[in-house]
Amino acid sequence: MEKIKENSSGWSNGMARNITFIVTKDCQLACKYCYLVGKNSNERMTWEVAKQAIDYILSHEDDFKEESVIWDFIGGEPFLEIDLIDKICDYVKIEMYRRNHHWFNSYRFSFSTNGINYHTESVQNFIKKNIEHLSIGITIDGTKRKHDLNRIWKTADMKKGGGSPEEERGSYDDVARNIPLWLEQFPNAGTKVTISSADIPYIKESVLHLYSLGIHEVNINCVFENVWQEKDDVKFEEQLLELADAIIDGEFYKDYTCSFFNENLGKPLDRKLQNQNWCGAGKMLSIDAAGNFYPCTRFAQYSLRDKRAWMIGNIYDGIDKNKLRPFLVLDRCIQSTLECIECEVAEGCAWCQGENYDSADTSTIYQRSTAICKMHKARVRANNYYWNKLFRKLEFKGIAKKESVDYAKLSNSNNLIC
């Protein structure tokens, strides 16, 4: 099996346009932190629309300047819909070649997957099929303890199993099994942890275990929705500060990184950055079963628990720029309060720009939620621990000198992520 050459997550240096197809709004996991409130097993996409979507974007090519394109596809858990995504994909290539589109030789097709069916036949195919274009993250928590404490079998697929409807059945074996072959095929993929509340004490395990089953880059992220008890945010820090003892003890800096430490993370913010927001929202486009269009598919029905959908438009009349208008003017400032604009540490305090509608007083996308501002705070004292304590390391050892060492290995760009 040929491995994949380029790790893409920082491909065409972020600027490619996002296009993600909802192929389904099935899993077979019921995670316990998952947005996806509306998931369900009717709601899948038919090719008929997904081919009127495409047709549509390839032939709107001057409403996608982009040089490059991410086709992205998620669910619930994309992979169930294998047959339809290896149809879409086919299609593209084509319709990109027949066009003679600009986005033909700049291209990727990206999944998120809970990693169950990962080694089946089907998937296996589809994956030799499309390697050189291809960007795969398999979501495993951590630790057994950890992931399982999350990440659970539908009680529907507990009952085919034999288990009673109040048992909870963990689903890290089921995904841990497949991690050795996604890192043959994808040796430079990284995986994405999420933290919640009941799991913060096994942060710092979680990460040290992740390291020792070859993955090298972990992407890890608090929840951005309201779920945060009193004194999370000093049990969290104290998890970071451990984590961070073991890394720089251990040395696991050297060949391994975990988003959570940031060198430029808690600073005041920096004027350039006033005029950005956080996330793509509105520069992204999802499309549903339905053939409905979204700004992000945080705002599609199935991830929202008070607010109606908010959508921008559908396959058979196209984009409605009127509404996509809001989003395209979105900024730090437009959206934070004066305290959350002067906040000594704002700079890398991350929010979801669907989170923040969903949570909003009202129906706006300018009220900006602050539900993870002490989780940050902390993630800040524990990561100015970590880097005086690897710098003072790295000085004592006569290697602190800029070009004496690979800070791009030291510090991780990726702050938190939706």
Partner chain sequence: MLQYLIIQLDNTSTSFCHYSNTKNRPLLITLDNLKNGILFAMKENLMVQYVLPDYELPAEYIEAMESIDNTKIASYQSVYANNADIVVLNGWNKEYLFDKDDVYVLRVDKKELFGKCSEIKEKIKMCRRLNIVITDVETFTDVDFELYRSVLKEFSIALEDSFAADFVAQLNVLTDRMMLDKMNNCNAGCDSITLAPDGRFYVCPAFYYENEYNIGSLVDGLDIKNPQLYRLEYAPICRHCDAYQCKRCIWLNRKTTFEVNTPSHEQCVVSHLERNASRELMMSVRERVEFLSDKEEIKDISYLDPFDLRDEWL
Given for the second form:
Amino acid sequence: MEKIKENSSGWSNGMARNITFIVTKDCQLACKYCYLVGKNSNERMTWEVAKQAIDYILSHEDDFKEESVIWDFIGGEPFLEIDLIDKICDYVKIEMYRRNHHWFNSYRFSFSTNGINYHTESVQNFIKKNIEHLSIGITIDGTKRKHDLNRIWKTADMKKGGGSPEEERGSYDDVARNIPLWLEQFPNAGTKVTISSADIPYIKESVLHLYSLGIHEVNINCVFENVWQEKDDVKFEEQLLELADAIIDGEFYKDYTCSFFNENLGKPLDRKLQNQNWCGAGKMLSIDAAGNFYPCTRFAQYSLRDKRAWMIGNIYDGIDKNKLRPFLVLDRCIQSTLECIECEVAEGCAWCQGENYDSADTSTIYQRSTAICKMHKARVRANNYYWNKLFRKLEFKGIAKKESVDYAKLSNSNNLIC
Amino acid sequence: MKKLIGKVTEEEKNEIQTFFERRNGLNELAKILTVDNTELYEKLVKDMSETERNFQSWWDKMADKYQWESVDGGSWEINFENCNIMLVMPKKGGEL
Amino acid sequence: MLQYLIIQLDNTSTSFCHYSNTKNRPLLITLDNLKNGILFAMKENLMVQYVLPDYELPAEYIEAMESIDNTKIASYQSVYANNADIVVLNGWNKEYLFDKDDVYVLRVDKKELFGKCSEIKEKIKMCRRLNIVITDVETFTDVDFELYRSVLKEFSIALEDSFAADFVAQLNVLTDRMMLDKMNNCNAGCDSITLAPDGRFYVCPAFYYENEYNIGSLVDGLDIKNPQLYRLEYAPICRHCDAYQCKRCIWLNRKTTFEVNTPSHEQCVVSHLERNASRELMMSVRERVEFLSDKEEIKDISYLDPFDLRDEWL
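For comparison with the form predicted alone, produce the structure of the form predicted in complex with the partner chain.
After this comes the whole thing, all chains and molecules, with the earlier chain placed first.
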């Protein structure tokens, strides 16, 4: 019997509390699509701040009742601060155990890295020490030309605020060399790919390239920011149709996934039964180098273009729960336009609460950005094509459609990257 | 080679998954805890043997309940995503 | 739909609500802006509410102000206190002289409210209506909630006696809820807007005094961004709530939760303490006399913050 590989739903099925340490705002790269507008090399978290944050969180168990926890480390590039991270993780383990905290039985350390320092001794020692509790995602955008289009090294001039296209140097080779080691240590690891306007022509070749590197799960999505040019949706749809053909004809669907194709996509949503907010902001906690708390990293000042940071407290005074209330009562319809509410292909159309806030006309999270609308509609058309073609193929091979659908049940219709 | 031989309930799966997670946690804690931290070290040692015992008794209890197939040199494995129990066959001579 | 235009005539015009007047130096609205504001109100069919300063205004201002039907709000100390429709008492003073036909707004902080409860209680029956505005409601703790519950109980006793004696005194925090069948909130940004001395429109005077955003000007016109967020249907907690007398203060929402449509825990609990005290008062009076027979009994509920019910709505 033929099978279709399912997208993974993530550890703890998305029900874990996510606690993010912004350990540094520095990075070796200067990716062109990076939403972190305020990166710098000055704001590094100190051990004292990290320790106090952990003490606060673990001593307020009643406010953190989720069964599981993901201790998440981001930057900038988190592995630039591997010594601090190692110390934090050791302390977290000891303290969870010492306090008989319920999270000791269900925790992960999660990293989203550019992969450049992956092979270094300090990172490797850390991995060996914590291998059973790690989730590490290396970002590689696809083929060399696609990756190097955006993911470029920061130059000395950029550090001073300048830089020119002639100086640009891509980072593909520095990342790709670490992929085999990464996949050896985490065979089921997935990568995330971000699509901006200039990347559209390279989507198909990039996904297939990542498969060829041995990456079985490609989580890919369009940026939420308003970057799209005229006809981008047409080009995007063409790329996805070509990719659909390649995946089906090459039978990659058996062992590989690409999050662009998802059976639970592009249907209307019920106003009452499917009114949940999509984004998890507010159910997460981010901590920056100064010890301030945010509902998600996207609400820290270095992530925001036009708005003030949405601080919900700090390690000294604790969490101001009033500042979280808007997130916890937010539903889909209240933040959507009538066009979005009545959209015939609404299912799977995602949003980022931080981007909504940043692009809103007033200082609110209750105004949904619709910059991604035409790209979502193009994705839905290509997705419909993909499943129609795949089911037809499987029917010809003698596998009844219903059975195929059962196999193809995808666990998470919103498998997107924040 | 693996062979599907049975399935446990969601609750049963949750029980073994907790033991599994705890055992992993204790093992990784053991890598950083030193003997001079007497109080925690003693707690850890005791906890490790208790967790191992719980772990084993779950398999005994389930094997008794479901009467799963077994072979000499083989082992059972659980898939936490779908609660399936697999029989992992022993490797034959020359098999890698 | 917009119904009211509040014209804050001077920077020093009294606050009549939760916000503090942070501007001490007089800045009178220009006569042109006053006239243009009145013209705007006439064209948009708005009722005008003037918030007067304590000092005497030039004659041409008074003349302009009277060119439209209006309501006047002035502080107890203002030279206009005797002509005002609503007199604002900033802080408690037992020497205040009340007029039985007048409406008063008493702005007090929690310390004064809890400490002077028995003095205030005696004055409830001496005016047509008393609106109590607690100026630091956002700082309430669990202890304060309990103290406020006791204060409401004290006020209820005074009101119950007056109702039994056939004098219907009005105290906003206890009697409003009994009369209401639906939400009756401040509705700034929705039913009312404010014209400030700088010639710009604001959601309410607090947005002017707290240096928040404006919503247009007399020159450029009114421009309320995300206007739906000021409406009840777009208030995710309030639209499920039956504390109908709650002010649902847009500015306090903005200050405490960053969102104009989301109230703080403190505002919700205080309003529910009032709601529940109204319920008990209504039941007690009904045991003695026939009372508001056209109104339904207020339901018994188990929560003080409707936010706790959010899982039932989502």
